[in-house]
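Just the one chain here, laid out as structure tokens, in the form predicted on its own.
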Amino acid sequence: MHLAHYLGLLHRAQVNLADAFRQVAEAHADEPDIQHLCQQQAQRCDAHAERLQPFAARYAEEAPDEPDRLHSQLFTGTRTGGLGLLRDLQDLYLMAAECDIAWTVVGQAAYGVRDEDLLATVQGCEGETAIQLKWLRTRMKQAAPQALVVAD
């Protein structure tokens, strides 16, 4: 079985979605709702990766090794200024949408084995992860006139 892969993959996704969460808020602490959202958004990120931990030790035994492929590196900083804000935006996207696609997997390895538990777990965090992914579209569709049009 092969449930723990993903499990880990989307654990780990969380971790790091958090981590660049936490970066962006610090980086662009100019921008009042980027640093206070950022924060928030990363707390919900914690959350969801400590849901996983039950899952993550109940499947963990039969699991190989995780291929070091199924992890991906998105984010490796942030920027200046607001195109800097803009980029640092679509890269968070970016990171929340691998955790998107990785709970959408794992929500369908919980019908196939079963695991109500698993799956009311997929489906809250699910939900929340769209809900980040819509507030981060519509924040670059706000910051992108100013920062593609207006001289720095």
Second form
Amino acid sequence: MHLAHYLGLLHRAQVNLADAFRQVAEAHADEPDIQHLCQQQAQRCDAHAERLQPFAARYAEEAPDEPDRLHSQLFTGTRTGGLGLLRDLQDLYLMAAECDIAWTVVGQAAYGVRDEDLLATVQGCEGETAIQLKWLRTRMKQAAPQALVVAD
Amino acid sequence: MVDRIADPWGERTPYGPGQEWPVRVDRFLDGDRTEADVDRWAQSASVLHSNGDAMDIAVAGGRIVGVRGRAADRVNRGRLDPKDLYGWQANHSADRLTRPLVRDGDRLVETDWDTAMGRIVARSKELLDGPGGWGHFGFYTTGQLFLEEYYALGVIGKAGLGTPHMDGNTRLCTATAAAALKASFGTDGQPASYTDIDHCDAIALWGHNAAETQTVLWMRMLDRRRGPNPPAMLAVDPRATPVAREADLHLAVRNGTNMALMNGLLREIIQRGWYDPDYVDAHTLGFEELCRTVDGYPPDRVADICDVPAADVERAAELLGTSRRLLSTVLQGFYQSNQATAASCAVNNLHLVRGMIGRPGAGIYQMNGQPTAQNTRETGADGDLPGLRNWDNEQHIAELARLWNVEVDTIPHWAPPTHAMQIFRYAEQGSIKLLWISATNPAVSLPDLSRIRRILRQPELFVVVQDLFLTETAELADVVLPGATWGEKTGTFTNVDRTVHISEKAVDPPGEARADLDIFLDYARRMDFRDRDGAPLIRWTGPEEVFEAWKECSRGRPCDYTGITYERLRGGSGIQWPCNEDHPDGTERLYTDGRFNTDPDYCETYGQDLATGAEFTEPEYRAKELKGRAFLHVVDYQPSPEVPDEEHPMLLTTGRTVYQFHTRTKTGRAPQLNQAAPEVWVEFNPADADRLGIAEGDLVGVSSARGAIQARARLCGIRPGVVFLPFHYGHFDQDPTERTPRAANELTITAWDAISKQPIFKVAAVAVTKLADGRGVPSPAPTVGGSEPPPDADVPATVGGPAAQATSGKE
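Can you swap the form predicted on its own for the form predicted in complex with its partner chain?
Whole complex next, starting from this chain.
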């Protein structure tokens, strides 16, 4: 059973996203809403990772070795300025999108394995990831015209 | 005669439930004048708070010589706030601006209008040239101009320049009121009427020191409290304000924890069966989720978070839950605090689950701070679109485009209009290059003032300031335009309970000062803005033409003015919108049938996630199938962005005194008002003061991560661990050689609510140290209001003396 691999993938994606939210918060501290909300969302990712941990451990016992090319690298550090902020938010968006689709996949597997607890965890968390995507899109829509058309 | 400095609320005129509030006419005339000395009276209403008290301006010899409340008006029935009785004297100040000023190196020099406007227009045309030119313009306006001025400014910005960067200082005072009304009910618009005080059996004041911010509203409440069958009263405020002292129950919550309190109260009300299941079923969406979330807030947990006794939480729930006609009023203690919109929506929830809305005595005031803030919101001179339209609804934008005869895409609608804090951020980054500030003073009123001054001083930012005086902000401008003020120009404005008043020109403005409307129209003419057919975009020449145009813009919207004319506003009482063919005499209450403005084609927003501000889309909104129901929004409590730590162990909250308005531009120039509260002070709980070795009158340093100020200590009834500073005090009346920093906003944090984008002024972590002994001289804090000292303190009472003698009574 390969479920453990996807739980591991999602777990690591949540940990990476938490870390990226914190880096962006720090790099763009002059944008107070970015700073505050990225810190807040980092905590949500922490909580997601924590909730996944016991399932990852339980299913790891039944899993074969982890396959190659399971994890992806979507974030390599922050940038500066208005355009830099837009690009950093875009990185966060893609990372949150990876989590979003992984929740779907893990949720499907939870049905397959008849694991009510895992399903409840997925249903409790996937909405929060969806809100992260939505917030990032909202903020980027607001920032894009000024950053791309107006700023020198 | 009555000294309205010593007694801001005057004599009681008690009345019972369902009775008409008795008339009491307040009057103040300069010197020994009597009504016989008055040449004529010009009709007006107050611009020194949001209550909308109607008054007449006394004119003698071409000058304003006093004011008198209008007995016929539904709002105040003749009463006036002390700020109105004495504040008009500022119009005559010797330091009024009478000619335009332009920057010449490090000086501002007098010039003529052609030169001043020429500079603005030349810079504007230069900036507008090329793609993205619109994005170099930012407008920061106010809550103190007239409806016509805001609408003209809104059209200039949206259809002339095509910029979304326009907001008002209403962002600081009333943005959360608008956001909470939109989120719960679909559009802005106050559900209740002031007459609900006449009918209610319980009043809850949520972070609202009505006694000092809306004194006439408070008089109405006090008159009910002194009459037969008085309403019960609940106050939520960290300070022992006059409201808290009057209330039957006072919850002095820890700053920043309103959300936890509201969730706890809702839990009690639901669990004890004090809600109305039929109303909830028929008229709301989200009850199950509400129950799930609030279930996590039993009284013990609320007591821990908010630092109030659990038994008081239960008593408060009982007071609210067993009332039959509950009236709530919400202001800055919620709006300028942590989780502002969510906590204000929770007050709406309380009324929705109890079915306490839309009938006499059962209602909500999501209050405004400033006198004409409602109009900034309605006309789209802030973060809203004209006529309370939805920026994300293509049809709404098309309506505006038809009205103004411009292309749809001329009007920026790719995102909500840019909020004030973001406008200043773009200016800081250099992409906004022209910032036009009208009738407001951000160099004293915005958070983190050293940053704001730094931005306004940036050489590449062209700053236009339009004001009555050389304010702390005007000092930093490149062009200063002298404005005419209240009493010197004609226009209309609307108060919290949707009452529209006219304010007539009583006298000529001083020197070359011009009405703000004339300044905006002059700019539009000089910029030669055109519509899609090549005709001038703006053809208005005076306020009544703009009002007539505005009526068309408001047609069919919640704020429908089509049944109102200048003529109808003259002579009698103000009129509550909507006023149209269906409601020719106006509308007392909204949502009387439990149908809300949440229809997707009508609503002002498709909604946001209350924790992050993430926008929902039209299809997502439609899928909720509201069918006229209201939203029950709920979120969990989250701690403030800044909490005390070892370095900054106390919490700072900022606020107001009854004697001053905003940054004292006017009230600081009215002798009776200014003498009552001449200088900043800092409030301490006696236990904190004792621990810190601070006594009444000692000079104290207050510092945060942003800055430091000095103020004399007042020991009074504020909760332990919290200090209070009034935010009014800038430096305009300080001797430049002896200035010490004293503005509260040197300390406040640049942070804002995720939905309303209202800055958080009520929660900053600070350190305090004693700097000098007061040697027994008390602080300059008034003894009236939240700064009232304990009864045994040896502090002389605040009085106005012979110069403040006003009349009051039935005439």
